[in-house]
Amino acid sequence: MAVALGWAVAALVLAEGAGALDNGLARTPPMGWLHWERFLCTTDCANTPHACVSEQLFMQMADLLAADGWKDVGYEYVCIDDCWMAPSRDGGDRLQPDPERFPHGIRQLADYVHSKGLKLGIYGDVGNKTCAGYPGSYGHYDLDAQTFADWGVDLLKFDGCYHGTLDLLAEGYKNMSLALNKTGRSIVYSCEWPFYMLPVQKPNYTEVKQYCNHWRNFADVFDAWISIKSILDWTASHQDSIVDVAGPGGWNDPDMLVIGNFGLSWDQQVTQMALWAIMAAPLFMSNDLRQINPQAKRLLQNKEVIAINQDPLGKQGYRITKDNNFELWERPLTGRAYAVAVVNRHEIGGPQLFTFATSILGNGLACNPACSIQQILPTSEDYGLHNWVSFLKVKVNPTGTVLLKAAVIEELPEEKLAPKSKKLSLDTL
């Protein structure tokens, strides 16, 4: 894992043959804004100035993150993805930004972002070229890491295009982690190492977490329900391999939040926000904060959902049952609480009811002997007290999710418990 320690400590690590040390970063999943899904590799600033990958775009997003409440709820990284570079390295073999789109350089952009109380993320690639064909870091790991540190970068997203063999892929990710260590600067290290391994062999997630703060396992998200579904399906089908390794300092990354864009209905946006919180996912929005609608903004800034995502216990959630196109997910939280997501995977018809026993939650412990239940999404409601033999009946819109929080109560007189069957009503939005 990339660590904010001096070169002497990093040299000691290498001498002892150990993995990279814990950098103390990403104790909870990082939060911020990333340009890729919404703005892709738009480099024509003459004809598309408001969508162009340029210093202007990132300065505007930094302004909005600071002024519109985003920073206050935890979104602190302004992240540059692919296509920021010039087509070739400079005379000293260093990476350089495109001089027309970043005329003042990355150092000055970082200073501007930092002046807003925010942090700057940047993009690189383990191979010879980035995915869009710009210079990669192969053979330049130490130089590029020091360049990023000198510029004041706080996060590196390191892609895996053009990596060559799997041995070179692993070597590259490890070398960049150690190179970041040696700079002495605190830089969150975001990897795509498992994603590029998975078609050929199963990743060693314990090893990945030694070197990376968060890591991608699956394909890029795009602005469509089919993409969100595929990410959830992959995560659920592989949860036995990936859930336990996640925790403070290292997280599975299902990719960006596309809430506030064009492709998801309101219910589908609720589902993404709720499940990304359950999965302890890094929350990097990819949208246009200059024109986001108020409903999407309220969802993305929902403090109760963010508190679940940022829960310090650091346990990733998982799917506990799938029944007739309904899914039930849970996530253990601090204080013997649980976040519970009821997902309706039906794509036809209207709202439908799903009934489940509280005894299924937390291996029977979530409501034993009693619990209080709050609905957090799509609206906030209090559903009172329940016991471990209660049944909950939840109404959920097609492709939507109801997000609940159950907090255990150790002792409570029997007469204060809710009835054994309680209907949780959710109006169609």
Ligand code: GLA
The other form holds:
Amino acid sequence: MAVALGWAVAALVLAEGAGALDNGLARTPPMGWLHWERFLCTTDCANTPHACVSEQLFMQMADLLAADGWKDVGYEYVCIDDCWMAPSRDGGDRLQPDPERFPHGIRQLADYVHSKGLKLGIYGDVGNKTCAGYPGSYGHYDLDAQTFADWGVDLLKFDGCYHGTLDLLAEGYKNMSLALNKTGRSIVYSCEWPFYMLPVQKPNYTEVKQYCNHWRNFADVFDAWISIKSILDWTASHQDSIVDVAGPGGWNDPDMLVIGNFGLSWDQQVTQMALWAIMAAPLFMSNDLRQINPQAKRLLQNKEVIAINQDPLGKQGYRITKDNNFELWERPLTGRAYAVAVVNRHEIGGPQLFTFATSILGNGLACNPACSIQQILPTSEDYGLHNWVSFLKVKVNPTGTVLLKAAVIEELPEEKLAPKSKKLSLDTL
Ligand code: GLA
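Let me have the form predicted in complex with the named molecule next, following on from the form predicted alone.
Every component of the complex follows; first up is the chain already shown.
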């Protein structure tokens, strides 16, 4: 009997693990910092010393991640994007960093990052060239994977520019995944495979998840509301094909958090943080941690939002309804709880009320027979007890979001279960 049970457990574990890249990594969405959106391909260190893509930039970010509370809440990977390389490979055909901007090499940078208790990410490309024109990995997958492993790299963002045919794209992404595994080093594998496929062919997400720890589906994020809303619209309109595949080991990646930069209002930053938590997105900030305002920092370090993002159940959320410029999203959490986001998509006027029945949440189960509801964003508030026939009325600023968490209460005394219409105080909004 014990043996039979053992086999049953093993079979279950296999079934659960089947389909995810078998490297044991990214059991929850990875978190860290990535240079691209904020620092792009700035290589002129003489004139822009604080913005250029150099070892100094990554060392400074590592210092701040460790010193300013970021690491403590989960931001762990310090990631280099495009433009770190020298224009050509070395005599042994290996990739090499630009000698002026990374005079001590990547191995030493990795050691430094590790000494802070953090991990280092690097960037490469499946094709002949990176998107910015530096050497691509085509024809060198094994060598490049080994080079990254020798340097002590912990994450590879693998881009898809100059990939050639769709077959080469697929082969390249798969081969790099196998090459990374062969090194024996634990390296998170971040792909853009579906994004480069999508204009031509629908990706096979089950296959993508077998090779990648997370994958981009949509265009690059930029520092503007139009970018955030286009990512949300794309995600909601493709949710039937992308939500179910996400889970421990493999995640849809809607791209970097741009909170703390220039282009988003406070409410729009709240929307990005709330919805990236709902979407179980990898949380890679691209901002300047040397100069970030306290409000943006508090938002990015909000432990309750991060707990939703990192929820161990590992289910991605989805949009339930879109109604008169309001959107309602939910994400199932452990313990039959739900995260709920109410997004006000109006771009005119002031705060508006949105009323909805708790019975719409969790297919009717989130507040059945009752639940307690907390507001997490934009401020923390207790909404108290509700039941399966309650209505919630929330007030949301234009382009802003109210993020709630509903925790089911299984047993309540009879009198507390009496239907109640609504009770909310949102005076602080
Ligand atoms: C592509 C990627 C971006 C970034 C740039 C770098 O556009 O999608 O995230 O890596 O390349 O050139």
